[in-house]
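The chain below stands alone and is given as structure tokens, in the form predicted alone.
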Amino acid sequence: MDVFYSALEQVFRPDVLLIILGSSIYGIVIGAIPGLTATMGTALLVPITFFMDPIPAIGAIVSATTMAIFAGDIPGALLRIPGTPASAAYTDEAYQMREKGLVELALGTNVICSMIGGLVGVLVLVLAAPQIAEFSLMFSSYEYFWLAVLGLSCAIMVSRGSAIKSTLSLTIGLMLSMIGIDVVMGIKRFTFGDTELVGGISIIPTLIGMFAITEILRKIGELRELPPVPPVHVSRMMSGVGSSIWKYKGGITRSSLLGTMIGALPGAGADIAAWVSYAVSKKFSKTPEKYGTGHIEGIVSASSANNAALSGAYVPTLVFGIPGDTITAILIGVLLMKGITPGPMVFVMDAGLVNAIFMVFVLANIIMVPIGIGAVLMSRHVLGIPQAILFPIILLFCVIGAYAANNTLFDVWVMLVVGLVAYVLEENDFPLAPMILALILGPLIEENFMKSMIKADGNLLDFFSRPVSGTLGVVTLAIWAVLIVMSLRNRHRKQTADIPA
């Protein structure tokens, strides 16, 4: 009890409670803006970050992120246009409501479907977070090797597209990861003699350059004025969402707990969960054919999902070190600059940080709703900011964050270059979450693999003597199994489709 008090002091002092405000505030006007996603309003956070103590740091990161996902909703319905991925999945048929005049209902669903299922995954986080790690506690390298290495499997499986496209991004990650010096031997590796890569490629500048100046790239060739916003009566705004929650209170439940299951898979992310929870919900429901003519059910499904899978991402992240999604993949980054190695000793070491965690997360889901009503009116001011102003700025801090990481130049020069080969990557459909899961569990893969193979003797089946950590090597050889005949039943239907009758 006093490590929760203790945790409530560090949350509710006035200069924190302030940080998790104006972080709403920009993740508003982040999700609000077409083209810009919430990991990258994550990533320009991060030079902010530089100059907290972890608890606003987390703060500022878990607030803003959960703000930017409800957001996107906004311009989804007003303008057709989805704010950031996570709110494409209902985008057409929010939109539909509009066409109805019920976007008042539309946008009002939003914000507190946003919320319960932001509590949903909280509590499911609050609950299973603490037991995981105290069973962790009991791993040794072998189940570390396996749980990094599953992780990477599920990135691929989740991810969209080619699952060889996506195992070439993992092996381009790995490949970065493996740059600086040996974490067992001590021995610098693929540094051509340059004393800055000696340190390895920092976390940061990457991180920046996939997501930030990747999203420049790809908006400079579109630079366009968005069509006019209309009006939005925002005392309408709660007007019958009661009634259209608890009418679909089974499927908010539902959505909920598979957004934070999705979410804790790591690199699957709040895009997938919204995607998975409205197929599920179209699914289940009794009146399917109403899906895509501005259904209200479908939103409820997939607008509870999304933020919960915010909430899911962080199972993986707290206990394991293992982000569960881009977002927690920069938080981590966030911690180890701090000093913080997320893992289960930081239950143990400290229990206030994550209890802290939960508070902002518990605070940032409630405050939403208020934020959120003044959100859609002030729309019309946020939707008019023109972009050829916006992406500018946007450089211009990503420049200084990645200055600020090192205080060296050459990770600017890493973040442009980076950046500019995401882009290339993105651009010809190679998806770039398992490139920077790679790049962060590189790392704890090979230590733990040096670690056990020193331990065993050079003995692979050693991997597989211990319960758990036999259990985890067959899960994730049976995944991979899974990749390999899903890739070749999909190379021989191209090869029969391409045969002329």
Given for the second form:
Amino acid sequence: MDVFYSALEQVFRPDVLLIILGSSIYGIVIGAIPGLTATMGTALLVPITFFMDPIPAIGAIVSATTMAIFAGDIPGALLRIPGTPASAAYTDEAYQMREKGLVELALGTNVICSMIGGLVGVLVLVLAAPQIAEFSLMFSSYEYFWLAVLGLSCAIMVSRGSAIKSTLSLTIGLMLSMIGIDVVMGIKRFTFGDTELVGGISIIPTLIGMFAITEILRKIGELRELPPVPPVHVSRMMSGVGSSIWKYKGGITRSSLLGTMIGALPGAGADIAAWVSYAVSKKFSKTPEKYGTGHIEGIVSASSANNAALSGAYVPTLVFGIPGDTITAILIGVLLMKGITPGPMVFVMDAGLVNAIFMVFVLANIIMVPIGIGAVLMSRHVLGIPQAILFPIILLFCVIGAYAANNTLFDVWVMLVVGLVAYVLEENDFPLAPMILALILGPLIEENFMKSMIKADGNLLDFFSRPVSGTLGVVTLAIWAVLIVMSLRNRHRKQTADIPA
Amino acid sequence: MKINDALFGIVFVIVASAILITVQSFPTLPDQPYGPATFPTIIAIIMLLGGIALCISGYRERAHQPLIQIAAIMKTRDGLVRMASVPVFMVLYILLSKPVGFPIVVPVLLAAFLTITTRKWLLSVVIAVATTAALWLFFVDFLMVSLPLGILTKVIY
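Moving on from the form predicted alone, kindly provide the form predicted in complex with the partner chain as a structure.
Below is the entire complex, every chain and molecule, led by the chain shown above.
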């Protein structure tokens, strides 16, 4: 109980609450403006969290992303343009509701379902994470090695596009993580004689380059002004919401749990959770023919799933230090900078921190409702910000952000190079999620791999000698087998299709 | 900007080979064959194999995939100028912010960039000055980041 009160004390401080409120508003704006994603919003927050204590820093990221994922629904329903990729699954459905004059009902349902999904995700996190952490206290380097490799393998499996490109993206991340002092003997690796690189490649400029500069480059070429936003009435936002939610309560529960599980898979985030839940709910629906015509059932399911995924991603993040999505990959980077290494020991040594994170989640999901309703009412102003003004200012913010953490212009070069390379890679269907996951997990994988190799004296069979490590190892190898078979089959199918009849 | 897979493949093969050559000079642990080179070697081999696979698929697809295909937006003058402004802005900031100073360089750079995107120079200047002031207050006075004063150092101190 003491731990609970101490967590309460850490969260319910005026400065922390103010940061949560400020980040929530920031998250709403980022999420509502098409082109700015929740991951980009998080990357832009990192330089500021650098100057905060751990709890407010995590609070800022959690509340900003919770809001951003909901806020993505606003332009989706009003303008048929999803604010973030996580809302794309049901943008058409929500827009069809607007055509029927039910836009307020769609948005009201979005905000309440987002809250329910988020809270279910937190509940799973609160119940499961400490249990798994306790179990994993007996893990050795073998288990950690396999867990991290399993995480990266999942990231390849769930990413859209070819497995080869995902794997190559992963190897880039791993190679970047090896720059600097090595974990085995402490020698300098791949520093090209540059003193700035001895400490490794800085995480803040890399993140901003990967997620913000790429986005600016993609959007600035084709600047577009958004169409005018229709008026929204708050009174209509809440009437009928309760009955719709009650009617599809089963679907909400299923989607929230499914979303949490998908979120917990490394590499799969809120957008995949929304697509899968939408498809699953259509499959189980009594009226699947209504999907695509402005039917609330799909919206109810998918909008609870994407917020649930956000919380679900924190399960592997907090328990093993293995990020569940790109946002938690950034969060791990932030925690490491603050001297906290996520893992089961945090649950033992710093239970206050863990409980405070849980509390921040609950708080962020609850305040999402009033702030979300406010945002819908203000949507005309938020969506009215011209992109021609927005993107140059964001770029300036990126430059200062990259510079601020270490006060060095070298980091701005890092951001520029990473941004340009990541832009070209993404334009050619190389997914970025495996790269960022690998960058964060690289040192963990290498350290545990080398420890295991030295312990086993090079005998690879020892990697399978313990029950848990053996199971994890077999599962990982099975995933690789599936990946190889799938890519060979795809190639075969392509070749058969190419042969003219 | 679409680039044929084979070109990517060649780059990956070159990078992987360079890594494999570099790690040859790394030491190993006493009486053990492993050391700082072990992990990079494994990753470089995976990268090499992936690169070769891309070369093959890119070569097979050469009929449908040109070597380099510039995106439609980059072919329009305005689109290209706006996109090129992003790296140019960053490079100029890196080169000029220390010697000249943030409070002088940033409003000029930002106003120029905003003029390119909005085509309204007066509005751009006003926004650039206001944004610089706001960011200065936030980062320097609130977060205590020391942004370079450049030539203003002598004026102020």
